[in-house]
Amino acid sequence: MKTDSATIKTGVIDTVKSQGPLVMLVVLCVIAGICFPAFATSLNLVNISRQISMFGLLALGMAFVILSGGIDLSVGSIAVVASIVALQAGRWFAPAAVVAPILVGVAIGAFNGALITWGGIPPFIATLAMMLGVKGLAFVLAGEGRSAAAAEQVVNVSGWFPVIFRGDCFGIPYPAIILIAALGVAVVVSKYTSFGRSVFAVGGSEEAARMMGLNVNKCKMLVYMICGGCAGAAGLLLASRLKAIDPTATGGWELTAIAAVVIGGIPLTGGLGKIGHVIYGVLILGIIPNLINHLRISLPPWYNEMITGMLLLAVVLLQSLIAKRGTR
């Protein structure tokens, strides 16, 4: 009987560790559907899918970095610079508006990786410095370093450019299609390629990864380039949505991306988790402000941040308790 009880406990712990984010998402959706009938309408679901697309791309890139044992605080700044580049490039050569922001993100990500691998700077410090520097660059590109209000400006872009965010294919928004495609690629890369296995190995133990013959520095460089490229793609969607330059548009996005990854079951220590589950965290954080809107009351935006913070704290605490129980 004791053996059966221990087996059941182990099974419950394993289930919570692997499917906890999905259970949380299902419970949240059920409660939302019961309390707010308009929540499950196609119009509302399409709206949610558009809203989460940008955060979803950031979270996927962040997932690779966190799995490798790092962190990237610069993704929000990269996204806003990429959006400005997309709008400016769209004035001269339309296809460049799609390619340029992603290339800019990859380049900044590569610089982050170089600072961390060759420079020996801790990821937190390197990406924090990059966040501040790139944010300043965004204001310079937007309005010669002027105030946020003065820097904001509407940009004349090609008629097809707003369609990237607002268009759809058979009722499925283009941003959702982009996010699903990126998610599929991320899952395949993480599960079925040697690079994906290297990311988990480096996150588990850099020293052990080196002893296995893995090129740790190359792996780190690639994860930061991937993260930067995803931030650049998010900036492209932002530019298509706003059709205007706003250097303050991505404030706090990096923390939202980190929260989505952690809620999706990937611990900040790295080396564990499933990238596919990150989408659960993205959906949970996307549904919360939608539910607040359905309350039909005007709440300041920091209520959403407060709820996200409490949810993140609860998830991290649960991960810690499960880890201790598993060790015992």
Partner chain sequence: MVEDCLLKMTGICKAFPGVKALQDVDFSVKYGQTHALMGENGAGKSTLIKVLTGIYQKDAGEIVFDAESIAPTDAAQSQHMGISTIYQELNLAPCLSVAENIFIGREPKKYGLIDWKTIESRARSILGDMGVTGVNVSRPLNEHSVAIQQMAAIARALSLDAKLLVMDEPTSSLSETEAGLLFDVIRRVKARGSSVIFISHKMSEVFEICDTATILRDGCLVGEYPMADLTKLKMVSLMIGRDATSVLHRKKEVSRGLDDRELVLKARGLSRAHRTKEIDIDIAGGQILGVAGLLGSGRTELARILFGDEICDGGEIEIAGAAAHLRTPRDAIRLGVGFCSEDRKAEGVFPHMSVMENMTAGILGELSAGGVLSRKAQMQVAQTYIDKLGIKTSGPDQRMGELSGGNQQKVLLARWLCKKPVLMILDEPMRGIDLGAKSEIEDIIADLAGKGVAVLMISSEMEELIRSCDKIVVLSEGRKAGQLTAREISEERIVQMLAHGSHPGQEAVHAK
Given for the second form:
Amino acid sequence: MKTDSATIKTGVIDTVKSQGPLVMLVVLCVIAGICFPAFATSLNLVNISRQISMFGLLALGMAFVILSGGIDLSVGSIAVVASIVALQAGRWFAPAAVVAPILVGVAIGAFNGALITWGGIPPFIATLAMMLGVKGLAFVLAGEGRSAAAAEQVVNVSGWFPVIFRGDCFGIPYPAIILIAALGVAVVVSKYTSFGRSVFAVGGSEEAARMMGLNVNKCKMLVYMICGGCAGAAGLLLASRLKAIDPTATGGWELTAIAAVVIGGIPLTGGLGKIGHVIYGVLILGIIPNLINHLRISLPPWYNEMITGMLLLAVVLLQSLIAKRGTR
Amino acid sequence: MVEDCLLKMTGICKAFPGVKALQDVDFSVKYGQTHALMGENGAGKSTLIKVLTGIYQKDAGEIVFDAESIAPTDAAQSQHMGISTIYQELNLAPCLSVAENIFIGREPKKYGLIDWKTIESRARSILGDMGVTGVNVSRPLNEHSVAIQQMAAIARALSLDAKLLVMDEPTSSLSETEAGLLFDVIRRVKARGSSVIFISHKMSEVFEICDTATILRDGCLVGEYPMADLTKLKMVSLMIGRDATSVLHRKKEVSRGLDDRELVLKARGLSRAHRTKEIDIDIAGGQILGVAGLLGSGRTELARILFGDEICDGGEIEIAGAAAHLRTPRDAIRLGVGFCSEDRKAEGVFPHMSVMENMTAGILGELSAGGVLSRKAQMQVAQTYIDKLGIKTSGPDQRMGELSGGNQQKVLLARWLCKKPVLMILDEPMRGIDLGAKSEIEDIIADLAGKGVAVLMISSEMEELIRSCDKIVVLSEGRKAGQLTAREISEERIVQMLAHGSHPGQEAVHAK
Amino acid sequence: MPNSANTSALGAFRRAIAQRQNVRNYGVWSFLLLSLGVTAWFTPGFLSWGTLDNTLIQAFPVLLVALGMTMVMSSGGIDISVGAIMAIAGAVSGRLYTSNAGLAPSVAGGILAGGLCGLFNGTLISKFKIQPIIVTLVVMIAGRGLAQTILGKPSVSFSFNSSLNVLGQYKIAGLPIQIVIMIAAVAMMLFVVKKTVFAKHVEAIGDNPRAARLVGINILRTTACVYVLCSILCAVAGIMKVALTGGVNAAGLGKFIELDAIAAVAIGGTSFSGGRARIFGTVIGAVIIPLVTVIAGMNDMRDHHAMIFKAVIVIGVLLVRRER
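Follow the form predicted on its own with the form predicted in complex with its partner chain, if you could.
The next block holds the full complex; its first chain is the one shown before.
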């Protein structure tokens, strides 16, 4: 009898532990729904889904990198370069506006991967340097203006281009559909392909993966290319939203993406976690500023940052407590 | 001549910066043969294997495998050629499932996607063939015991259907029954016509399973011998290059009447989760208490509880006559307890710091004034113990990571010796250390006891316990299965207790 | 004589390692010298006191923050909240100063605020076992908002002859106060790293945290101290920046400095996985990074070219230094 109840208890703890991010998300939504009647309206939800689509894509790519035991700080810069490329390429040949940013993202990702595998530079510092370098490249590509502030410029785009971000299908915005599709592909890749599994093995122990006969370098290259590609896709959405060149548009996105992955239950040490859960992290981080928007009655704008930070802290602390309870 | 050899390595040389790890070594394995590769730590066994499997690139020499000259450049290549390897350290992905670890890199697919059902059923059948049953193959590897993990590594190697199976210390974490299962598997592999290279420190296993032995010493070939021509003694002599009689037979003088001395450690009813249950331990000053038990018997947990690294749910500990409430290792250290972990690499050494810094890491406070360190005092301590323990190093400033296992262990012992402990806990102090250094460390431990320090020593090698200990406690499934003192200590009695497990009232039988 | 053969082999091994180390280090320094030499050649008026002065003043905040970051990285952690802490310290000082608290209490208050931020970081990391990058990310995001909340508005400025502004322009024996503080901070950190028990404990935690626990090092306290030390250095940097510019811009003060500081530490050779703290290397790294900006400015280059240039230098240094 005793063992039965014990098994049930560990089972419950296991579920709560593995579904921690989901629990957090539900709690957050319930609170939001009760406190702010405007939260659960379809208009608001559609808005949220548009807003999270870009950094959701970044977080998906980042999840692969972090699972493999690495990190990529250059995604924000890649996204902004990709957005500029999309707008510039669209001037010459319209369909290129869709393909070019993703290709550019993959190419920069490949360069990251090469620095990390063949160059032997730790991922953190390699991608940090690339974050600076690629952002510099963004200004170069933007062309006009000496300073960041002057660099924003509106570009004439084809009529269909803004629809990528603005349009919807049966009420579901295109960006949300893109994100959901990407999520589905990511889950299948991580669970049902040899590459996907090798990412976990490499993240668990690179040495062991090598000795098991896996091609560690290839795996890491692919991971950074995927991450770059996702950042490129996010850049495409950004371009479609802004319809303008702004090299400073993505400051801090990389950190939000990393936070989303970690809140989604993938530790920075890699090798552990579920890609699918990243979406919970993305949603939690997407809902927080939305909540603050509802909160803002008479608060000065800088309270946003503070409240975001504190909510993030609450989430992280709760997770750490849940994890502790589980191991006891 | 070449025809009957599956593998022929000739004139293999491999140098690392400043060290010639292999010098002109020849090594050949015949078809359908189990071949032992013997030598002390640092003799070049693992290097030779890593050259064969492509993890290291040889500097000179030739490798002929299955009548083809090969030069693998990574593990994947050698695997394709039909060489599958179980390395000394477990090299698996800890967070992936058991089944996945067996099949990763060559997963069976259906419509281009991994077919999980097939993987799991095949993993179960492979493990079943090895005699391992009742394993939940879909749970992550790190949730299983080390023995199961080892079996998974072996299953992975077997499932590759290799022509040559290389096993580097496959039994180091297996019980005798499990090792027996492994030997059955090896015999079947042999019958299939494949060959096996077997590396082990456990002499009896080598004699049980192998046909031929190649012996290496200091990176050079000593020779190849049919097993029938060798005795244990002769083999050890060949390995260490001198007469081994004195090393192997050094029996501790029986009983010194230590039980009357004051108890340094008195522990009652130690329990933690379901790992240790109601364990009582007494150690007097100057006494060496051995703890015997299989992996998972609670022996390591016991050591960790006594050092405050794990907190016990129930029970009382008294150290040097005073009740001890141990919540962190610092609490135990303050009471004069020292501890050497079984895993030197993960829990002992600071690999990038110097020998001196490693040695004095625990007494920096005493070697400083107002938080400012005295390098002179540090040097003095380091030099004293380097001389005293005969640590082979180029000087106190040498990086710890560059030392051999035995010398690292001596530095770690010195770390506690210089703190003058009253109770020293040693978890597998002789693991992975070559014979010469082993006997030196045994001397250090005896010397420590001679000075009145209480010693608790855990070992899975019964010979080590019998040679060193005054009293032996046998643990089984978290319980104390019995206790042997002085004259009662013998291999048979320990094995008997291990096999019997714990029965209430058994302690009464063995009380003196 | 297998014994003597063994020791000589060990000696040779050691020498070889030392040589490789030297090749790597010389490689790094010669790469840096070469790139600097080339730029100096093409930069009119590069070799002047003005350049030196300008570079050192610009290097001041980066260097102080990088010194703290060196200790944090030596313990195996990272701190990306450094810029936000600069802003908080600056805001507290500014707020106190504008409410007529006097110069000394204002400065002390700012430093205290920085120290508290560090204590918060250190406690969450060591006690609650949350990954450093996440904890400091929280402080990075929340801290900047907090700084503006403390200040009550995004920015304030002081009159040109206020005592805080005078402090920023103060010269000791002809040297700007920033340079004096810099020299003092470097000397202090060199002393700490070479001579104190604290630094050895930090290195031990970075090298092998499990072993550090089992050898009886107080990990909680040491880790907290590391982050407090780093934050205090950030606070000093923030307050001095406020004093120099004669105003607090809570939204912009110290923004992105974590990138420069981490890059400086990386150039300096402190490992990202913890271990030895290389103060001297950090100093060089922290001077190189602003130097790039200065050179770019003197050559009438745009800021973003300097960014690319920085990236190339960081990657170049690490490619030369890598261990194969």
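Definition used throughout: the rigid core is the maximal C-alpha set that superposes within 1.5 Å between two forms. Note that the coordinates shown come from a computational prediction; the quantities given were computed from them, not determined experimentally. Numbering follows the first chain given and starts at 1.
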inquiry  = If the two forms are fitted on the core, does M24 show a Cα displacement reaching 2 angstroms between the two forms?
reply    = no
key: Core-referenced Cα shift (Å), L311, between the two forms   = 4.8
